[in-house]
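First, one chain by itself in structure tokens, the form predicted alone.
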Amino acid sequence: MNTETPASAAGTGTVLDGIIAGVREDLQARRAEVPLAELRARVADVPLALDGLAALRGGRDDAAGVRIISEVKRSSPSKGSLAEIPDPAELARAYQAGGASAVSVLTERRRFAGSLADLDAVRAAVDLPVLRKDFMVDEYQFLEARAHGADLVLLIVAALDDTRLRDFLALTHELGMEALVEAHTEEEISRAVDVGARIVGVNVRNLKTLDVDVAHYGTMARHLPDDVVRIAESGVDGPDVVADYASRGADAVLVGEALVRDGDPAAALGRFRAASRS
């Protein structure tokens, strides 16, 4: 599989395009620690994954509100630093004592202060599918994700051309793993439902520009098909753009900053998910 992304897809001289760049210097670095045979070993010791569709499919009908991905996130290129989260399997016990369906993992080191330790800390405090969020380019990075008990991995369209995005959903589902296949505009969900994703977020935030529009989501929400599981990611600051966001039609609703800004992200989320059902 050829995994090098050309420039051209992740845009030239955006934010994505600098995000990038420093995930493959990073990338280097790991795979001279631990070589691809090494980690492909390690892959076949971990448990099977778990249903991460399962787990995020309904919340439109559930009388329980909208699902909530919750996400341990320290810091963002648009707001710098979020939260210490010394503990971030404390934060994720958290989450899932307030109803989380699924808790999502930075694990970019330069613009997010995250690691794979962050996700190994995480896996190992709840039983909840939980979802390596990074920018994944490269085939050993799906390898680590599952090495280190990923049950979902993230797909930004913006970042990968057809053949490769066709080919990491691919190889995701091989791993045993499930795709959040992320899009911002309408050709963006077009390319990820012809590749066939079958869970598609929309993202309000744009990352070749960090701008933000809540509406953005009932706006792109109408080409998402309904045999899709639907994400609503980013833009959450309380209560209100949950119920927004389940009332246009998502399943799912990724917030981060929203909870680790709160000194009770149980409650928090006990909130989120109550709105979603007025």
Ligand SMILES: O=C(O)c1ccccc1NCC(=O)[C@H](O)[C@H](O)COP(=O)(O)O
Contents of the next structure:
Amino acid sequence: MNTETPASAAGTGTVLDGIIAGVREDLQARRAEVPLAELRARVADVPLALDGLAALRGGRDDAAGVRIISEVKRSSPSKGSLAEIPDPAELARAYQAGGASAVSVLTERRRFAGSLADLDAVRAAVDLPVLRKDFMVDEYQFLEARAHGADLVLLIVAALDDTRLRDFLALTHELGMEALVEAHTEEEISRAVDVGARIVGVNVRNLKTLDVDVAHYGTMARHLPDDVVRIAESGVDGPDVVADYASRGADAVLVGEALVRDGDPAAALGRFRAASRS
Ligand SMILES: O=C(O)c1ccccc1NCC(=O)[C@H](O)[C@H](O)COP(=O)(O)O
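Starting from the form predicted alone, produce the coordinates for the form predicted in complex with this ligand.
Once more the chain from above appears, this time first in line as the rest of the complex follows.
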């Protein structure tokens, strides 16, 4: 597989381009430490991936309400440091206790202060599907995700041309994982669906301005086909937003900041889940 990917499919000098440039530099350093062949060997020793698709599907129809993907998010480009997370395993266990359906772990280092160590800690702490949330632009990262026990990875449509999107989705599935394919626009939703994405997220954070507009989910949701698992990403600052996403047909909601800032994330999750049922 050709792993040379343009900085972003758009290549417009956006926040995304800057993040990806840093991701590529960090990746070269890791590759020098652990060559691809060694990663492949490690993958063979890891237990099979959990079924992320099954965990997230059905939230729009069943009485249990919307599924929640709870994120371990230390920092962000838009807000800087969000929370001290001395023990990501403890946070992940709170998420599981609060009824999360999956845990997302940001592993990008420069802007989000994440790491593969966080992924390892969360993987060992919960038996929920775990999403490696990063800016996936190279085959190496997919093997790395699986070697560290991830069950799902993020594919950002805006960061990949159609060939890479298709190839990376195929690689994800070959490794037994599922992909959350993230779109921001109607055109990106079409591209995600055309390459065969089974889980499509609409991220309401604009990657050019970093502005969050929760109403954007409703505008985009009508373009999501019935047979994909629909995820609303970002912008949850309380139960009302979860209820709104649920009312617009989301199967699952991805929540970061509101949970890491809450002193009792398990209780917060309980409120979010209850709101989607009311
Ligand atoms: O969070 C950011 O500032 C950000 C900036 C640029 C690219 C991605 C970014 N966030 C990644 C995410 O998608 C969120 O962490 C996730 O959806 C949770 O969002 P929130 O609940 O609003 O923290």
